[in-house]
Structures are given as C-alpha cells and as structure tokens.
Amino acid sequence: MKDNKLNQLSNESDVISPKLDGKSTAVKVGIDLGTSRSAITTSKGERMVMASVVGWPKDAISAKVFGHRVLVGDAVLENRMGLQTCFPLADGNLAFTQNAGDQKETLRKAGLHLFTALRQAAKAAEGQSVHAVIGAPAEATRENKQAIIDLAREAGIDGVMVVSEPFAVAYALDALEDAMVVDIGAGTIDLCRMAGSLPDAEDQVTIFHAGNHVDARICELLREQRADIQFSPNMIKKAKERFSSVVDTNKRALVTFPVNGRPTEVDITDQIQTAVGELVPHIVDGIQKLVSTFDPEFQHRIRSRVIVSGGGSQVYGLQEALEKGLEDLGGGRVMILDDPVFAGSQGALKLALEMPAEYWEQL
C-alpha cells in the first residue's frame, strides 16, 4: 500500500531528479517554507527554524560592522536598522513570481539566499547530495512551485519535491484518511482533507486572511484608540505571539510601548482578541467548504478529526472556538498539535526518507 502511494506521489508531484553519483548517501531534508519563518528537519537529526528574511548592508559602514555581504534569518531582524531587508515570500508564495516591477530581481535573489541558508542548515559533507521535500501553500500556483524547484536547485539542493504544507503535516501524523489538516501560517491558512489518497485541488483550500493580516489589524485598532503610541510591526507580532487569545481571560496583554520616547505600559488585550478572533469564521468557512463538497456518507468522519498546526494554532481558546463554529455543521472535534513549528518539516522529511532511491533516480 505504501509503495503504491509513493508511486502515485512520484508520478503526480512536482519533482526534479537529483544527479546521483554513488559517492555518498544523500542527506534527506524536509522544509516547511513559510512567509514569516521556515523550518528544516534533516536525516542527520538537525532541526532549525529561521526567519524568512534576507538583509543587505545599507552602505560601506554597515558592511564593515556586519562583516557579511548578506544576512539571512533572525540576524536580519536583530540588526535591521543597518540593513536593507527583504522578505522573499508573500502570502506563502515566492514574491518575485507575483512581482513584475523593479523589485523582481531583488526578490528572486533574496529567495536564492534563503534557500542557500536552508541548504547550509542540512550540514551535508563535501560532495554529499541533498534531497529535499518542500512544503508550499495548498493552492500554490504551478509557476510558484516551479520557481521553488528552480531556486532550490540553484542553491545546491540536488533533488526537489514540492508538496502542500497540510499534506506534509498529515504525512507526519499518518493521518492520510478520514482527517482534515488546518495549517495556520503568517501568509496563508491552508486546509486539506485526507481521504486515503493523494489530495487533488478540490481537496484543498487556501485562505489569505492569516497571521500577517492579524498583525496589521492589531496595528489598525491600536492606532484608532491611541495615536500617540509608537510601535513597529515586529513589536506587535511579538505581543500577538505572547498574548493571543480568542476568549476572555484574567491575563491582560500589558505591553510596554514608547509614548513620545517614554516607555509606557499599554493594555492591548481587546485589540489582540478582536483581531485574532476574526480568523475563526474564515477557518470555519474553509472547513465547511471542504466538508460540504465531500461524499455525504463520509462527511462526519473528517468533521470528527480536524488537526490544527502552524504557528497560529497556539492561540489560547482556539480549539473551543473552532468546535463551537462547527456546531452549525453538525459538530466536530478539533486537535491542536503539540509541536506545530516542526510538524510540516518533519512530515516532509518522513516523505523524503520513504521515497525509494530508484524514484529519485527515475523521476
């Protein structure tokens, strides 16, 4: 059964075959390519998560300070005042595939630097091949999938397969039938129903109202109430990740922001709860779409096994809010993953490991 699934996957997924020279066993890696953060898990036991951002020194002085031409990951956020920053992904897709303006080449180079950093994180020995399964949004365009393959190969990744992020999570959990995966990221929320076979386009939904939209909404609500507060999007993002909730709690979101340069404690509980709460109806609508278009005899099965992953899954009270939203569909059960950061990359690695060598060679 497993061989049949792998055979179907190898025939239908976006794959570029590696050049196998027989000198060494390839390092297998799983990559969860995210708009905000990307995670990688390798067959050598390495796990790493990095910010999906690239930075170039602004001038000769900043180049002297940093000692590098290009920075990738969290170091960019920590030193962004001296850098020109670039996020190579937007709404889960490589941004240059959607941008035909002057920034197109800069965005493409930033994407290449991100893939190069991920390739280096695999810690392959000299001359050792790297085979990667990469998770992309459920409804990523064919052009974007091809761009992922091309940049990964250019960065030195020898074998590349692209699968949807929620499918990678399902593969990690062996939840390949009678389940639905909801992956909540920064750029997109991806939903995928699993029915014992490789999911088709009609089995998947992508919602573009995700974590970044929540950040922007918090900023908007905060400015409406306190125009004197000074904050950056990154400060709002950190506060959201710390205090996110869709239910009333005794814990208040007390954050220190400058007001005319003076540190001031501000209560932003209501703004965070309002903005985060707006995600719930979008997710429920996505679940309803996938349930209502499924075989009516089996709809109750996928409603009873909704698996939520991704950074946004850690919102306090989300499980109860989604189950309440599913009551109009006849009810449902929701499970929140304990390890949402690496679930996608772990599933992608599992798929890479279980893909027989002859498939990598022949595809």
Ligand SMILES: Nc1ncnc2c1ncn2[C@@H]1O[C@H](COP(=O)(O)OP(=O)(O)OP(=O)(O)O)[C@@H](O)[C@H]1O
Contents of the next structure:
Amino acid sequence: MKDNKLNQLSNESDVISPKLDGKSTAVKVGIDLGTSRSAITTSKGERMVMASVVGWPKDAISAKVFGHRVLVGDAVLENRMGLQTCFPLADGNLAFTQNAGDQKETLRKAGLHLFTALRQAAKAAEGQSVHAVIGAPAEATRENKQAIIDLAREAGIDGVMVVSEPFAVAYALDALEDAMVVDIGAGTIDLCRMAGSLPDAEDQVTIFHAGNHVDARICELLREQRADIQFSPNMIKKAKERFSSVVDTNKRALVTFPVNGRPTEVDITDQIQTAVGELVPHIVDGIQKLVSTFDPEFQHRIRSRVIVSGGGSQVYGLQEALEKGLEDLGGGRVMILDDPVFAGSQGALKLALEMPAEYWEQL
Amino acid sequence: MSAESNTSENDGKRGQIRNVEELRNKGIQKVRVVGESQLKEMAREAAARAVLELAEELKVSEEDRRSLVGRAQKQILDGDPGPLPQIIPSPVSKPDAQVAHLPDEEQVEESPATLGLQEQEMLIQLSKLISKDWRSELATVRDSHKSQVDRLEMRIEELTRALRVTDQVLTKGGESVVNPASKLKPFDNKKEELLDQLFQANVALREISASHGAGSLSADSEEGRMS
Ligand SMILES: Nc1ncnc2c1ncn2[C@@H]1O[C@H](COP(=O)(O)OP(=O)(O)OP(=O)(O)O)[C@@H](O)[C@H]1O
Ligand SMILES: [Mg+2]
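Switching conditions: you have the form predicted on its own, so give me the form predicted together with this ligand.
Whole complex next, starting from this chain.
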C-alpha cells in the first residue's frame, strides 16, 4: 500500500525530529500473529483481535457492494459469499514463504494487508513511529521470522522484533524459570520450557496438530457417521468452540444442520469429544519431551507449573485431563490462563516496553 | 474434580461436576472447572489478602507494616509463582469499630465467579477461619506493638503450615506439593539479560541475508489457501 514511503518516514523522523524525542514517544505494540486470529495490545491501552483473513470482491457484482476494497478480519468471514478470501498464515507461519508463483504473491500481499490493518490498530498519530514485538511460532524457521520482519516493516511498522509466542506468554506472567507454556492455537500447539534464559530450539516443541486439525477430524467423523447431514468447516468450528469438552457433561452438543435441505437438530457431542480429546495425548507427549530432556534435578519444577494459553485452552475439563495425563510422568500442576486471547500480545507488549530505548534505536 | 468418563472413582468429585452442570443448565455457557492447583492458589491468595487487611489495622509505623506484610506474603506465597497481591499503602486509617465487618463477604465476592459451588464454599470457610482467627488473635495482642508483631509473625507461620496442610488435603493421595524453593528472588537482572539476548537474536536475524527458500512445513489446513 505505502511501500516506499515507509523507509522515508523513519529516516525523516531522524532528520526533522518534529516531536523532539520522537523515539521515546513511539507507540509500542505487542502482536500475536496467529493462524486463525491475530491480537494486538498497545502502549496506548488499546487491544484488538481480528481474524487473520483477507478478502476482496469476487466479481463485478460483489465489487458494487464492497467497492474495490480489500477487507481484513472478521468482516471477511461475515461476507464470505461475496469475497475471495485468503488466509495469509498456515500452520503458524506466513504461507507465502512456502508457495510459488501467483499464489505466492497473493499470499504475500494478503500478509501485507494483515500487517497494515494491525499497524492501523496501533492508532499511531501522524508521523509517530510504531515499535512492535511480534510473536511467532516456537519453531518458526529463520526465513519465516525474516519474512515477518520484512512484511511488518513494509506495512509501516518502524521497529520490529520477533519473539517465540509461548515465550511472550511466559514473559507476560513473569514465569521466566521453572515453568512451561503450552499455547494451543489453530495451526500449532507450541510448547516452551522456561529455564531463566531465552529459550532456544531445544527448549521448544511445535505440534502441528491443533484446532484446525480438530475441526477437520470432527468433519471426518461426521461424514463417516452421519453422511446425511450437510455442513461447512466454519459451522463445525463454531460448534466446537461452543461445546468442546474432554469430560462427560449433561450438556449435549445439539447443532442445527440441513438434512436433505431441511434444518434438523443433530447431536454431535461424541464427535466433538472424540476429536478434542485426541489433542490431550499430543500435548502430554510434548510436555514429556521437554521434561525428559531437562536437567533431572529440576524436572519436577517445570512439570509443576504448566501454563496453558491459546484458544484451545478453553476446552472444558482440559486442566483435569492434562493433570491426569501427567500423572504417569510423576504428576504436574496445570494452570489455564484467564485471558488466553491476549496473553501473547500482552507479553509481547511488555517486552516492547521493557526493551531499552537504545535497542529500538538500533533496529 | 477429575471427571473422566465412566471412571468415577470418587463420588465427591462427581458431585462437583454436577454442580458445574447445574450452572450450565441454567444457561451459563462458559463454566471453567477449577482444578486443585488453582484452588490452592486461591486459598493462598485469600490468606494473603487476609494478612493485608489485618495488617492495615495495626498501629505500627508504615515501615514495620510493610516489612511485616512482606514477610507474611513471602511465607504464604512461598512456592507459589503467581503475582503478589498489591501492598496497598493503607489509604485511610480505619477506626477499630469497623473491624467487626471487615472481610468475609468481600473476600468471597472477589474470587472469580466461575468457581464451582463446593470450591466457593471451601474458600468461604477458609477465609472465614483465617479472618476470625486473626481477629481474635489481634484482640489479645493489642497491648504492645512489639509483642503484636511477634505474635503476628507466629500466626503467620501457623497459617503457612495450615495452608500446607490444606494443600495436601486437596492433593489427591496427599502427596506433597509444597515447593520449598522460594520463587520470590528478583528477576530484574535476569530480565535485562533476557531482553539483551532477544535483541541480539533479532540483530542476528537481520544480518543474515534473507534467502526465502521454500519451507518444509506441510500446509494441509484450510489456512494459507485460497478459497
Ligand atoms: N472454546 C473452545 N474450545 C475449543 N477450541 C477453541 C475454543 N475457542 C477457540 N478455540 C480454537 O482455538 C483456535 C484459535 O486459538 P488461537 O487464537 O490461540 O490460535 P491462533 O493464534 O490463531 O493460531 P496459531 O497459534 O496456531 O497460529 C481455533 O482453532 C479455535 O477453534
Ligand atoms: Mg497463537
């Protein structure tokens, strides 16, 4: 959108320096760049979450409705029918880095639009710079981290640092040692053990079996067991978010689906519980991997402070299920975050604010 | 609180689940099951709050009060990594007459509304016990500041022990969950180091020229694709 202007902007503020100490007045933001949704928290006290999706009119008729605009966020999902939609992130990473040709460019542009929307959400004043700490998946490749930095800068974010997403969550809670963070997202589950220093590759595990897989699994089970009902992945995702549970409850997941074109209430409790329940052993495995490769003397400490964040942490009964799974490993204590949507962006903001000003100047 | 399907080894636990379900059936959509560990932390928090409120009533210097509260919280929260309750520099000195209706109900209301009924009940009992105990204790030690402080310290120790017992009772099988290592050492130096490491990592990231080769991750989800 404003490609070249951006570099100029940051240079100009150095030269003209209209606000005198323009650097210290930069808006600081923390961004949790997620596969299904991205959250931003700013030093001005703003917080916002948007679906990580970009859309533009499908055809001439839709263009009349939407204009020749590019939409970002939940509005895209609401107007899905008239829009060409594009999710710029896959499995936690910017998808364009894994694609080629036309599609690569479309995905890259979509990513740029997402960052531009996030930049706008920072509500920086005219000429005011934005410094962002951006959470990426624990096992993001170097290329991906660089791609995040490049796109964010192209979208007008002046200073960018990338940090592992679960580390940001740990930082938000001051859980810098003797702890483990499990971030259950849509594309990935990211685990990270905290041992007092910046976590490196050995301290982190990424599991590519997360919310999206659960959705796909529910669809699969339904197709197998209820071939008569019609549904879209989005309907399934919504139903899952409403009824997900890994324990038995009296509450049945009664969802209305078209059956032969007629709206019919269907009980999909078992399918949801099965699919969601399949996450638990994956998570326990991941925890075990990080515990068993840790200094034996301190293993019990990280086990006794497992912090769960991300949208998937909202599964009913998950804490008990995980603690039960940990019993075989000698037991553990699991804590579910109250604010899983913003925990990552809040930690990233905290990092941005506590990062010495001279560091920001060098970036 | 464990509620694995069809494996109700413990009827009491099933009972708690039903309570939560009752709420659900009343139309409350979001119900969080609170586990033992969270409950234990809440118990600690309740105790810490009780200390704060009671310390406010002491007629000692601000410095003494702070140090006392600091030590009390250190002990109570020992092994608990969670955030410390704020040490409020006593805003208005409360007349003794108000002591009578100090904390109980307030305390309960402050604990998250998402608690199960039985957990709430336990917390209510616990905070009542704590505040009742402390108040009668206070009445007998008002004679001199010195002894007041001494006795309070003793009570804090007792309270800490009581909390540990609560911890153990709450823990299935009674295995010890008390982490003896204090988690309250200041993080400031560590944080500086961490921030420095993070900065250096980002500088390095920038210095390596980007070679946007194809990654090896599978993208079999809906995301990252066009529709
Ligand atoms: N109540 C719920 N029960 C189960 N899953 C839920 C619930 N609420 C949200 N989710 C799922 O959580 C996922 C979104 O979580 P989150 O926003 O943390 O992911 P993300 O950050 O976009 O993804 P990632 O971290 O993988 O990039 C989705 O799969 C969503 O369906
Ligand atoms: Mg995420």
